[in-house]
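Encoded as structure tokens, the following chain is the form predicted alone, with no partner shown.
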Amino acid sequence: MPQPEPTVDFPRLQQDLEALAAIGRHADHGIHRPAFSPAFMDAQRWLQQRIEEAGLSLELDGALNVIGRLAGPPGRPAVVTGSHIDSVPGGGTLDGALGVVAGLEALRRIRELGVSLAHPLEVVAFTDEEGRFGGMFGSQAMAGHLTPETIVNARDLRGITLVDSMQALGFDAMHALRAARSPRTVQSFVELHIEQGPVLDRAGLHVGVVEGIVGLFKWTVRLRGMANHAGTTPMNMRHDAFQGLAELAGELDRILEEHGGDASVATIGRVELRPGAANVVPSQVEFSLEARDIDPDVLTELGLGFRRAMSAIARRRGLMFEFDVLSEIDPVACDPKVLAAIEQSADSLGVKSQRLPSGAAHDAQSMAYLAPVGMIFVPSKDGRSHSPAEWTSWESIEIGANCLLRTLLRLATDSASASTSATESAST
């Protein structure tokens, strides 16, 4: 008769997640913990305390990412999990912390039950996930994706370098170079996150398998006028620089519907106008300009369409035009070896799944340049995240947190891909 497969040891991680969830929370309720403040600090400090509790082998890398080890076989790459401990301001308390406090508690329940492992497993914090300094600095430490250049530019929207702030706690941001990993050392990467979407809560199911991640670029767009009096000078002969930002925002539809996906979307987020009078016509407008799509290539066609479009109503109306790259980031298709394994665990725990996209980056973007990777997706009510609203039934968080277990005890079980990999190192 075949032994029932383990579970998550559930009142541990539920009190994991709530001594987490305690730190860096504000009157607001909201958690704020951006990367390399106090708070986050003090979760880094938390987190690798628990690491140590559970019998792990712990490490801090260059770019602080906290990675918990559990041996295997000397030699083999390692399935890893794992996602972010850092928020963004009055976030949530999930968000990132659930696929780090689910992969720890997975990680412990599996050396309390002297599993035989054909690969080492490993759990990851990765570090300013939510962009503090522009981009996924952990994962893309380990992917080997960053440079000095990179590294000394980077700088927050108050102008506080990257660089700075990590010698302030005593660190050098130039040691993140030597974080990054070579791809024989990693397996397979597999994160658990609350969707940040309303799909699985309107079906009322309680996993998610992502086929694959959105890629986006982001800009800084300026277009320059000509300051002027707002009651002497007339309609057709402004220059206004606000008026151009209102052209392309009507035009968001026409440019998604002629150059997009049924995936794609677009976001103009932040807008700074100059002077800022009441009585001057804008000479100056900065925005943000976001869009997101499945595709690499209806991305490219997305960024060619804005930028004519924005030529064009720059020359209509007498404007410049220009923008900066802020960040641009591949789209991901996850694995379909880990997406059976996600499967098919969930189907061990009798649950119902649904394939879908991730409209939200992740790390597991990044560790997609080292190995095949998957989600697991929860519900979050409404779609709610990035605020104190975000919340997960503790039913759900249970059965994304034995789904993760399960899926990682089927790729790191697995003797066929374990030979695979050491023919592969013996062949390099």
Given for the second form:
There are 2 protein chains.
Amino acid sequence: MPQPEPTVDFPRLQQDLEALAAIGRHADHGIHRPAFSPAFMDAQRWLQQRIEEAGLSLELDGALNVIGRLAGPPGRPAVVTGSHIDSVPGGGTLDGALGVVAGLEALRRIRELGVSLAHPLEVVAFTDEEGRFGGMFGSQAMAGHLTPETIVNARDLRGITLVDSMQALGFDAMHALRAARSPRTVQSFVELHIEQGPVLDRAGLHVGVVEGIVGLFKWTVRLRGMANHAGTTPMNMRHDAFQGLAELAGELDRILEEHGGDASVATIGRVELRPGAANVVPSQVEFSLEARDIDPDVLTELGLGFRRAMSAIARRRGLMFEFDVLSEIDPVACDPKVLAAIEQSADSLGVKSQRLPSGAAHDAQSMAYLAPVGMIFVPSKDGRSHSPAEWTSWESIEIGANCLLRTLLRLATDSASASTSATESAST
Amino acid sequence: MPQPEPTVDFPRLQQDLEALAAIGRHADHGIHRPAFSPAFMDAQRWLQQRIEEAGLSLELDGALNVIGRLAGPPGRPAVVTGSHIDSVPGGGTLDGALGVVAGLEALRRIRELGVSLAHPLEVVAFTDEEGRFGGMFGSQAMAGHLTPETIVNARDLRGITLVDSMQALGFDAMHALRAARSPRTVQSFVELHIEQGPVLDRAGLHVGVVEGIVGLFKWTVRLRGMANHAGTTPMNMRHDAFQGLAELAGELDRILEEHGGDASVATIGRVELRPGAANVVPSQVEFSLEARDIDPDVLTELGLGFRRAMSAIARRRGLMFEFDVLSEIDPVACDPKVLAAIEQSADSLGVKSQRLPSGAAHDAQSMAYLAPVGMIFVPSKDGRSHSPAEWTSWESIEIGANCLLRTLLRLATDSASASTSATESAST
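Could you output the structure for the form predicted in complex with another copy of the chain, given that the previous block was the form predicted alone?
Whole complex next, starting from this chain.
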């Protein structure tokens, strides 16, 4: 009969989550820990102390990523877990924090159990995942994606530079370039995170197994018609730019059904009309069109589908259409071995899990350039996030943390697991 | 064999139109004669001089309406024509000016011909038809619709009061209350105006016979859903406020076809999304919905149709909906006798005419409270107006002016024509 698999010290995990949640909490119960803010630095210090108390070795890299390490056989690539402890202004207590604190607890527990490891284990708190300075600074630095230029040009919404805000804290932003790691040092990366969407909550499940992080394209589209008097211009003589957009919006579902996958989404989130007066037929509409899917081919198909629809609408209505690509981000596929380790761990806990894509960006996306990655989701009540209303039941948190612990054990004790698939993963 | 009907002195009319067009013309060829501006006052003085030179009696009423009068039998109500000589900033040369100058030419010609009149004839240049101070100040004053309160509260977009701008010119705005006329003094009102829409131009006609001036309702509508992450929220779990608007916009034509008349129009001209970010499912959309028709019952039906559609969309999509009525203006029906006089005059000129509604507001709308009204439209090239691109061929202008002349003659020489239908007309 096999040994029962270990579990985390749940009261200790709870205590840590609550202690971290008290740092940067405002009267509205929202968490305010933007990167490099005093509350963020307090949280960094708190975490460093926890790591040292846990008997893990502590490192603060050039991007201010906090790393706790449990040594394994020398020269072996590490199984890495982690997430972030910065928050949006007025965020919830779990977005990022859960993955860091549960990762810490997992390493602490594994150390206590004296498990014989085939790989070292690391827990990382990545800096500025929420993108105060535009990107995922910490994990991008670790993935080696920063350049001196991107560092110098990074500014927050108030115009404060990354260089200045790190200098004010006694750090040199250029040292972030030193945080880059070789793929040879990372065996795999696993991140526990709240879903930030409604799927698991609606399905009544505790665990989601992320099969990939969706890619996206974001366009700015302009339709141009002709401004006309809303009283004197008969309906059939109009070139109403807004009606062109409305027709496209009405075809969104059809385009997703015809060209997309099960989990494809598309959103029109920003709309600006000109001249924008009640009594003038709109001459121009500029809008954002964003589509996401986990499969790069599906994204390509969706792009073609939207372009075809817009061409047809523009032709039919006598409008001009043009679009600018604002961003294109490739999807990241999670690694089958990491997925299997997560699913076996969920099975071992006796809980049902569901595969689903991550529609939001995560540090795992950057880490996929270094190593095979996987993510564990726990449900977000009503899908709420980036808000004090963000909530996950303690039951789901415990199950998620145990799932992470067992996944890390599976990966760190499997001496045969490949570290060579990093390049493959990065090219998807 | 009947006498051929008279025609205007076309070269003289052309000269007057060109002289007036030179007043307030800027380098871009746009006409800048907002009410009470120096250019407007120059145009007023120019017109007063023309009226006196034409041997008509001149009156400037308390609203600064310029009135030229050709006497008829004492005590008889006047057949009135006219329009306005103020312009939007950067308007065209004919919007308003054509009706005033052609009216002047008609009275001048009738005086020269020594026609025996059953009614006096008047030509009026109404002040501020373009609504620098919010409404059609001059014709509203004549119709007796002003109150001391509306006069004191009237301000332009820069915050300048009507009282101050008239005082700076030596006039007391309160005297506008004296401009009110009794319906007993007006037998009928006829206005020649450019169409400001594309219907006659597309149909290749010189003359349109306005069957009425459309009424309208203008609503501000809000649809509220829920803001959600555009990446993590599946399509079938969204409450996307913008998609609700897009669905309504897609039903615009159906609603007009089911509940409207041939010439009903509806416009969504202003749209504002919240939060208005590319990566957030919109939680709220606020938009303008404006519908116009010539039949008050049709307008009521359209209002019901839109409300029903919005309720259904809101229910289906899990949205809340509410709307504020910004304005409701009753349609004005033109008088059958005046219409007949215009059509007979067009026939006498050997030109085809077409009945059509006026989708724009005109001074005739105010005058309908005093007397039966009619309007003659001449084509606007491509429907352009309120722009230096506004243009009507000289051929159409000549035909329109002759049509006005002959219509005025018909009305002013018909001693049997009723002046009692004013009350009827006002109640439509």
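For clarity, every value in this text was computed on a predicted model and none was experimentally measured. Residue numbers count along the first chain shown, from 1.
- Of the candidates 240, 101, 124, 213, only 213 lies at a hinge (point where C-alphas switch from fitting one rigid part better to fitting the other better) between these two forms.
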